[in-house]
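Just the one chain here, the form predicted on its own, laid out as structure tokens.
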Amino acid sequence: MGSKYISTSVIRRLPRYFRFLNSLKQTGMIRISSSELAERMGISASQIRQDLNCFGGFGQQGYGYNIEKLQAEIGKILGVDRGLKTVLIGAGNLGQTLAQSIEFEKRGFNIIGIFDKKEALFGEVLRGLPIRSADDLEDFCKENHVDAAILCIPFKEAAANIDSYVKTCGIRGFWNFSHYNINEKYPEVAVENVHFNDSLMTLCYRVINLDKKD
């Protein structure tokens, strides 16, 4: 693949093939043409094979995919296996919940360190680990060399903290849920925007006019 520019919106879909296709597998199915997976997903077929022919294609015409080979090549390519080294900052009812619910390890990510600035929270354990004080935060990157933090603080927490998280933590990715537009002040940085309420105001808009007409 070497250094090959991949568009954002092909990386996107990655994920939703990787869902897919493990559905099917849990089903016992063994191969998929692309129109047959094309169908399922309500894409087009010539979207999938171009989608997949940026990362080599790995289909034979007139055989269709290998379920399982397809899933475990695309999760290469996203990376689940890697296990990048992550701190959750914010340990509030946000920061619990994703911490108790998702399952991290199957998504590329390992939850090394949980931190929170309230005293309270101070010990207590989450996903086996304790929650540390958000002073610890700089010296526990340094020893650790973590790679990506789940962000579950508020916007100006984030926009006070963000130089030390990136300067001094080395902290090169983020799950974003503060609001805060990390990539304004630091556009060398993976950061994934987590808006809710955005999400939430684009369901209301398609609810409001499903019936009517283009």
Given for the second form:
2 protein chains.
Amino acid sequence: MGSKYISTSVIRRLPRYFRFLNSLKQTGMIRISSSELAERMGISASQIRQDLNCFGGFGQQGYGYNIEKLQAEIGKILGVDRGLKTVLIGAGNLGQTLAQSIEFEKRGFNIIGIFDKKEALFGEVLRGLPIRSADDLEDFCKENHVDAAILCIPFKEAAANIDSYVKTCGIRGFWNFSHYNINEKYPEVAVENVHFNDSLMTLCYRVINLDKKD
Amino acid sequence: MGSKYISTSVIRRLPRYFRFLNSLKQTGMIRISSSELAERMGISASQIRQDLNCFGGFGQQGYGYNIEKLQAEIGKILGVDRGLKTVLIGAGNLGQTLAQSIEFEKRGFNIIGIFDKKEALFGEVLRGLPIRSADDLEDFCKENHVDAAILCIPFKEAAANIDSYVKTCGIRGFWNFSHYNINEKYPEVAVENVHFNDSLMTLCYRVINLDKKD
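Shown: the form predicted on its own; wanted: the form predicted in complex with a further copy of the same chain:
So here's everything in the complex, that chain up top.
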């Protein structure tokens, strides 16, 4: 099942399925038809059947999907139980907020170290972990075989340190808030960029063009 | 120019163009060819030419695009100078972090009020604005003709208050961190959802499947 090729657009929809199924599960629902799931998610039922067929037979004609089983299977495909060894780089406002508010361990990540270059932060505790000096990052990664990093640092800092992160630290996955384009230099690592400004500007465009639709 | 129909997928790429052109401008570059821009952005040159043709002739065969002019024009289309009247609802960790770190006024938004239901926060100052009681939100919105809201509140709170936000407050655009599906109930308002978990889970999938590509 895991060995089958799955297209990027299907992969991108998997977390959405996971999220919707999760909220349905919490309402106590047991089964759902592809057409009802489609309506709630705002996509077509045939799209859903096609996507979920990639992973084999969860639906049964006329019975719909078992919500809990389907969610668990999608979670397995996404790797939510993998606990990838992860470091948080940058414990400023944003880094602290993410560390405090996101359930990383339920999404496949295990935060094992937090680093910053600001001396004033060293030793402060976040998520039960002490904030360490960025100078110790390389040694820490080598010792602990770190898989992934959450980059909450400015563009310039990311640009200056990316070689160390990829080559010396061996980090293979980045949740990237720095706006530095990691894949331009290292196309082989996995990067998810979060560009707040892109989504803000899209919103602005859509608000100022709302009236044109009426 | 603004009256022409522009597809959603082009709109979604506009902030990326804006961002790339901005960083090119900062390096002092004056012009760029579509093929060079394409290489930097990781999309095809013909896609770029097609996208930018939607807004009329910025490129000149053989001369490439004038970076500053093109960025300014894209910014105008996106509405980055519009200063939409915006409230921040929820001044917890995330709300505070966004308020302090994002240049809203350069992306089309003007934050004019900050609201929370926690009494302990009332009167604290963020971005030069006092945090007000959520009880005053409706009056504030009616008086000030608020266009947009940044929703940094939990799912349940968003679900409980969405009618007030849309119907009483008249808010027509949401930058939504609450995970509540606003468009299911109000398809006519503009919503940009930020789902941190979706991007985290996609990253996890990609990291655990990196080796399969090798």
